[in-house]
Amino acid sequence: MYQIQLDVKLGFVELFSPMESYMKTYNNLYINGQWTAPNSNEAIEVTNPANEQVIGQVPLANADDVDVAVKAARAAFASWSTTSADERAAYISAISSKLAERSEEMAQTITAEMGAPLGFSREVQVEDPIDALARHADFTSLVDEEKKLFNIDIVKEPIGVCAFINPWNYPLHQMIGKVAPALAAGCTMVVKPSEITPLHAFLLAEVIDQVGLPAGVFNLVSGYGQGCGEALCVHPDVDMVSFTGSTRAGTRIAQLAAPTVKRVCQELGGKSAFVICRDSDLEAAVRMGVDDVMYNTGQTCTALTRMLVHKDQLEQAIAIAKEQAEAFVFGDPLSEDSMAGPMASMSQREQVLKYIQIGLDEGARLVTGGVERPEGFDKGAYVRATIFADVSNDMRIAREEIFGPVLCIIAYEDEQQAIAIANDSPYGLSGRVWHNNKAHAKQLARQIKAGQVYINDGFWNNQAPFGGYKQSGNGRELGQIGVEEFFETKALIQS
């Protein structure tokens, strides 16, 4: 028997029951500090990719809703941009604290809407972005810093109204990566979550409403890229667009924003290389590389999907990779044993299967995995952990972002060829180099054209600037440099 709670203010009905029966329906958008009825009765259904059942519904916002939200953000900017650093820091800390109180609810929400195992959702999808948000309280005074140069005072100002268009793979983390620095800098915003994973954003809006952030600073609209997202990109009162997603969509956003000369920051695709040097702990490196691709079911833009191994160690590396991949447990997101769940949607599953077939057609050697459903899963967006060997860097599976648990192993003859292969990509988001001599590994890492390069078993840090080279985007998120993306620079020139 379900307990039914009706909340008139928020406009949703929630069923409290075991996680398998998660259901949440939102009827209103969050605009100008209020839960606001949309301009139409159309809605977006949210589907659990593990069982293909509808688990929620959110409003389908249109250009009129976007206009109302942008105008609210514009009206709020004058006062919010002049608040003190201490006041903005207090709001950021309050939001992070309240979000921490509701972290379990947030983790269950993300698991239900995109299929990440609950333990992974708790630690990576929720705890990590809450930590990143809290750290931004330390950056609110950056906008007040001045630099003197001869008779010039160089000052900073918040850029203005920001439009944030967010992805579905790390939904809260990528949203916080935009919202947190904007709050710290003194900007106001309109946020659009992915239509695949919108429920977490409404939970974040509830938290922001509970904290009492001034009306209009944070506004939430839910919709598709066409209509809602494009309306944000072309709106004349939007000063900056920050987007995370595919390079194809990023190109379209840049084109839409160009006529009004908005600042556009983008974190786009990736096809990151892992250079495992001959003088390495081969087993440790290969096992880490496989895990890196398989976590979050390969739906990680920085995933090290090209593993570069010396030709003399190729077969040994393949054997280790096969063993590691076949021990990696893909399963029910609610099972404690599951290390990864389904793809985030059935359409993404079809995309990954298409690329696996392309790899087979291109003549790559299938080490493990393939296009068949994993044993025991006759429904849901599940795919097999797949590894290809005998891959050349001109194959589509080596050049195009698959965004699934698919690893390509590529042989090289010497380190300079390895670096050349790593850089022979339209992307430049991330990478990793492993060499027993860390100083030498650092020298090699400096040669890789990517925004982040990890050395040996170095791990993620929320303070590291995040963003890419080439078709992986422009601009940076997180840490002090991420906040600086939200500033305009002004020169005050004196006599």
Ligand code: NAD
Contents of the next structure:
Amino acid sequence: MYQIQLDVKLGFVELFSPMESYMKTYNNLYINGQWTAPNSNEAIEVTNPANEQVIGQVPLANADDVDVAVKAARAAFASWSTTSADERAAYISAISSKLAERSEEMAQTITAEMGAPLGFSREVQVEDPIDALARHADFTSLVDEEKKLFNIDIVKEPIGVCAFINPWNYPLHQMIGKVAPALAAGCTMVVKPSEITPLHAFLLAEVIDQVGLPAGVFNLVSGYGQGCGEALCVHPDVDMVSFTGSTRAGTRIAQLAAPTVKRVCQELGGKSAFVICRDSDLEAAVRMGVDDVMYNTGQTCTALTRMLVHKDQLEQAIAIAKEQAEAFVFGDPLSEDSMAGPMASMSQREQVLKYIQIGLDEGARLVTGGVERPEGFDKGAYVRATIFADVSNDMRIAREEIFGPVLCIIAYEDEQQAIAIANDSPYGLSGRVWHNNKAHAKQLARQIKAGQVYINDGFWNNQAPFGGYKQSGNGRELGQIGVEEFFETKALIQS
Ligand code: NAD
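To test you: the structure above is the form predicted on its own. What is the structure of the form predicted in complex with the ligand?
Expanding to the full complex; the earlier chain stays at the top.
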């Protein structure tokens, strides 16, 4: 494989401060291979949601900064798009290796900026995306594949300059889900992390700088959606916008990108169903379903927030779910005992409390949790793990994405009704079916209108194409199909 000389600048790698005193200030954006002063002196403060303390600061980029970054990406595209597959694979491998060396720093950064427990950050928020990145080295030759049809050669080309706009819940994972396939395909990019969790993206930029990726291939701007994000969506020199976030912002982005006819990929919200069939291991299924909603404090777009249980097993399922939720330890992200931390921000806490109140007002039965602060947490964005039963699928808590540790249990009468309830949603991101007969479970899974459906206790695989049906989005990320999103198709027609 093509070898790259690592360009580690002496004195560049700062000693990492211990978590208790975490503080990181970035004054520059990363544009055209340089740490570049922004056009204004304004900054965004980053707050640790566990203790509400400011832990960092990044520049507030404006439309002029975006323009400079897009121009750098455009200039770099000419040569980057013609690099060999081996060369791009070597860069991807070098970035993933360097990132692995700094994985502890990355885990601590993500824990500090969004509150995930450190163990969860290490394993899920950092190790998994590094693995996903490394695997993209295998996809760099896809763009070179040609197909012949009669007198036509069908070839692929990288689409061009990409703008990536990301959320805060799995920040590195979502960043890698876009950066890795773009690098593999031969595209250049400008990335904008969420204003809530920008620090991990600066660390990624440091790693990319250390590796010596050619100038302009990767550019980082930090800012809010309305200024910086919208400037990316309307920029005439951006060919593709890939966005992960709320359906509200996703539709706005598509509208902004429409006049310049950009390709728009949207990874949006979800309200996924877990169909627990009568013939299932009820206890295992319910416990798994509760954990699925509680991990990452419910801030998982694929979370199975609607648990569908046969009416004859309802009370048994509720009792198991209550026990499982009450044993799930929410606490200080730095404590080894914590299985989940606070919400990622105080405003997300408000959003979740608002929905718990809506559930109470709608007449759902509160099995556990509620709107009160969890005992022992006077500060921070903590909420209680909450389960509602007697939920009907037309309630707002069953239709709208809450994005917190709130589970709705819904009773059904037969399997076909369960599938109908699962599909009666504006969303279609994920789902799960549990039936002791795997072949039957697969048949049911085929009937669920969602981009990923897990069968029994099947688990996450970062090679599986990821994306949504309906208002959960357009396009797929990860694996080979994720890379193909970054291609244009050209027909060369022979005489
Ligand atoms: P959000 O939509 O508020 O923000 C996401 C990003 O979009 C941020 O970087 C923000 O600055 C930017 N943004 C907001 N408005 C914009 C605008 N008008 N123009 C350009 N950019 C804009 O979402 P969030 O609160 O950060 O994230 C939570 C949401 O993300 C949830 O709905 C969740 O389901 C969804 N999500 C989806 C997936 C998926 O892959 N399907 C993954 C994670 C999160």
